[in-house]
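Have a look below at one chain only, the form predicted on its own, in structure tokens format.
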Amino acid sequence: MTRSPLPVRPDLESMAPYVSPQMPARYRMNTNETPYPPPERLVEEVAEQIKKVALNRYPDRDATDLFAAIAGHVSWPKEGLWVANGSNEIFMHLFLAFGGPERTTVLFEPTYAVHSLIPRIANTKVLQLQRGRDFTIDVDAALETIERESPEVVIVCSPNNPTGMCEPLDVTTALIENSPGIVVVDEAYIEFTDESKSVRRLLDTHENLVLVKTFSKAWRLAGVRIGYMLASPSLIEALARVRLPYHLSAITQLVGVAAIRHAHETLDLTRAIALERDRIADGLDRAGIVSYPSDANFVLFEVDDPERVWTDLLAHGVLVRNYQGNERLARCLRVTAGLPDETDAFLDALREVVG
């Protein structure tokens, strides 16, 4: 290997890049995508409209139509809306604007790995508080840390990835009301559960709350990369300072607007996916395998030898998520819910693999 002409920043030397294996398998149940393609009418509409896009010109810098469409769909003023290339870029913009040297973020492990990765990229101090044995947040410990450390940013993932459960609203409210900075709630999977579990209602009364959403899961558009956040307009103004010029392509904007027009039929399969999630949990229970309650489109479960089980499942054509190297999840695998035949294939293979 040749030596790099310039070493990476010292604070990034020990940081491993985020990796979610993309491997050939008949049943890809490891990345929490939906296996259902977007509605045919949506695809046809987009294909027709792309013919009219001036691809030799820069896109609308402010994504005017997309902002207006999302604002109307979520009933939130566009001045309090931000849109980016997936929710990951939302987090990057947040930490470029509000993180950085001498600033701190608090999060609750285990959770989505990118929530700690992005602050580190932005040179922000990360405090990782550990969830309890049942993967719930210890509110008293959290509030004590917040009072002592005065973090600029607190991150909550609800439903939490990879454990699956929504945070109770009283827990999230306590964090919001006792945080000196902003509290960012990532609701990437909220459409797969009861909307009453969302923190959306708290936005009207808590100006330090930031709600992050995505089109990658329930909207069936992981390949398009659209994420958005709802927050106080004063927070939104700061993000314009850190975005790249024309960061939302003309095609991204076009697909997003079309998706909003077809919102009802796009989102109508969330219940079917939730039923498969529950069928997976029931099958695991019948097999005597411990799993954790989930409000998302996946189930986390425990086995005695996760590396062997993961390998043997892959040999049966079923790819699930392996958390090898994560001490808190050392016995865990995670499986994505989707099509009924995927559920059948997973449960059949698992019964063979674990006996």
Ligand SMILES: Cc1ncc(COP(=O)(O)O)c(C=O)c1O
The other form holds:
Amino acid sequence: MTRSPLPVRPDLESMAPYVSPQMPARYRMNTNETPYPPPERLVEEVAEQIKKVALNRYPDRDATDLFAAIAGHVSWPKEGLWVANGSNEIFMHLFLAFGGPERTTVLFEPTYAVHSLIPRIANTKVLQLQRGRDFTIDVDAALETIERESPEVVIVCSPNNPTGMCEPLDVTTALIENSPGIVVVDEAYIEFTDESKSVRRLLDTHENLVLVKTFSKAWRLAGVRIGYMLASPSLIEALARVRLPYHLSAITQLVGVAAIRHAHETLDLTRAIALERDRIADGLDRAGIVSYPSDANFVLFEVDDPERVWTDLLAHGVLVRNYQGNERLARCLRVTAGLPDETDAFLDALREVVG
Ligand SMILES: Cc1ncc(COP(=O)(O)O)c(C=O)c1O
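For comparison with the form predicted on its own, please write out the form predicted in complex with this ligand.
Once more the chain from above appears, this time first in line as the rest of the complex follows.
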């Protein structure tokens, strides 16, 4: 029997899967995690509690304790909270509920690749507006596009990955107030800067605002996969329809609650990491290398021959992020800030590599 080709959706054919190399290196400074493991007491507590979990039973479908813990921590009603396996899954739920055929999302490139990947997976049209040369958003052009295209979803990344800066609140406010649909602000890295730059305070007054956060960066729990969003309760109801039953495992729920219990200790290192970020920026400046200002735990910088520099840095044990094939970032590399030793190793290696 001759088989016909696999019936894969035609719109998926031109799409590439998400890749970010995971390879062994002494200094892993490429994926913006925190090199510090979570506090020992948190890990011990979790290890104790896992022994008591009925692993043969489905977990609490509504993750009641985890929702209550996060809602309390952020002082926002639990009816306006949604939790998922990393903020990537939050985006997946958002686009299953608000995206789809005949629907449009607007975002501002260069930005986090997953923000355009997920709407495409959900068969949503993606309009990629280009940031200016300094990587800021052209508000007038954005508002014009929003008026013309009436997108169901606008995505803002603040601080923006990989360029580093927070979006000024007046820019985000203009986008929110002039969008017919929802505006999703991804604040994965906000803990590394002054929290007055957060859109959190706009939540009370703007019903179409969605604030997305993650436990993968400042919370030091990338391996656990927890992300959450805050929005108006009516918006949350839509997400409950698209999630898989029991989407948060018993272990995820338990670790999340423990993390909130140890929030203070866990988040204590964000300032030290921000200082390493500034030390990296300073070191790059002294070496005559252009870098972009950052509110996050990483720095984007420019070199003449990024492929060679990336390979040579790796030969020195330093793994950074490269952007091969991305025209807007053709001269750029991105390095994650973490331990003082890592900063030293990176700057020493870079000085050797670029001469
Ligand atoms: C802007 C941004 N949002 C979200 C994520 C991923 O979050 P999570 O691990 O919660 O899925 C990243 C990871 O690099 C990111 O850069």
